[in-house]
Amino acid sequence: MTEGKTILTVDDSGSLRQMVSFVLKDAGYDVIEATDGRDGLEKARTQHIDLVLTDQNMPGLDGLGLIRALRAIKKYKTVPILILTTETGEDIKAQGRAAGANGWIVKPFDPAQLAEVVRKLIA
């Protein structure tokens, strides 16, 4: 069920927020977009999200540092979030788990795929 349910998605490319948004919104999600990793913080303080999908490389506040953050905030404890990167070495999906990512994604990434992990993480 997608009905209402809000994504948070966090990438420093225009280009791939409107990908990934055009994906999100077309298996019935409303998407929020943030620049970085503040401008994701900021608007996940301020509105209801279901789901987080960040970027890992970003400018300020990257992926890793935007999770710490959420986490850190009672509401986001229990709340999805994943790291689409282009990054797929072992050390950095531990230290995403260890900051509290749900899973990964791999850029350049499979439309399909994206809209079925979030389908069921969201579930």
Contents of the next structure:
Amino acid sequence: MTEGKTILTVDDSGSLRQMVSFVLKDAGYDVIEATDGRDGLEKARTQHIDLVLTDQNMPGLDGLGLIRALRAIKKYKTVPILILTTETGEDIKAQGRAAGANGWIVKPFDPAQLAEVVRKLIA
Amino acid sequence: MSRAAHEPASERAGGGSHLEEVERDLAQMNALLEAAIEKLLVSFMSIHRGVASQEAMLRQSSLEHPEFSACSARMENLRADIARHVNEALSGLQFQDMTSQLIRRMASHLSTLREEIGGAEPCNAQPRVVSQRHMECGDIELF
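One more: the block was the form predicted alone; return the form predicted in complex with its partner chain.
Expanding to the full complex; the earlier chain stays at the top.
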């Protein structure tokens, strides 16, 4: 059931944001785009979000910083957060898990798999 | 003592200007790639919307005209083929994000090198390395 579910996608790459947005809208979700961690945090504070999909390496506030900030907000304690990144190292992945991420997706992502994982997490 | 310190100032300055040119070219290449991928994406999404509309019309026609039902199986195959191609195209189009990160990393190294040649303090902030060497889709791991 995707109706009425809103996903926040945070990435400093415009083309990646467009692609993620296209895939998720095609799967039936409402999508809000943010250009970096600070923008993402601001949009998350002011709007209702059911799942967050964030890049890791961004200027200003990075993905890990965004996750820590979101987990400190009561309404985002349990909202699923996925990191979508080119990073593959176990150390950074462990930091993501410790920060409160629910999953790690390595770019380039497979659109069908992305939609499936999102569906599983917010079904 | 660094190699740059042994070279005459004029040669160092010349090397620095070459590096500055390379930095500018890299920035331009990055901007061109970004603009190209944006255009490709817009076209791709328009094509996808057009195909989806055609599919919906054909589906409606086959419901209204039972004689077309023989085409249904073929249409389903075509739909699956299109979905697979869309998936592959979207995976492939992500190359720009990775190349852009690599270009920024190269530009950062060049900037450091230019500053070292010029005798200025190098900038230590480095963009993260991109390890991907192919366009196969990455893993998904749920914690």
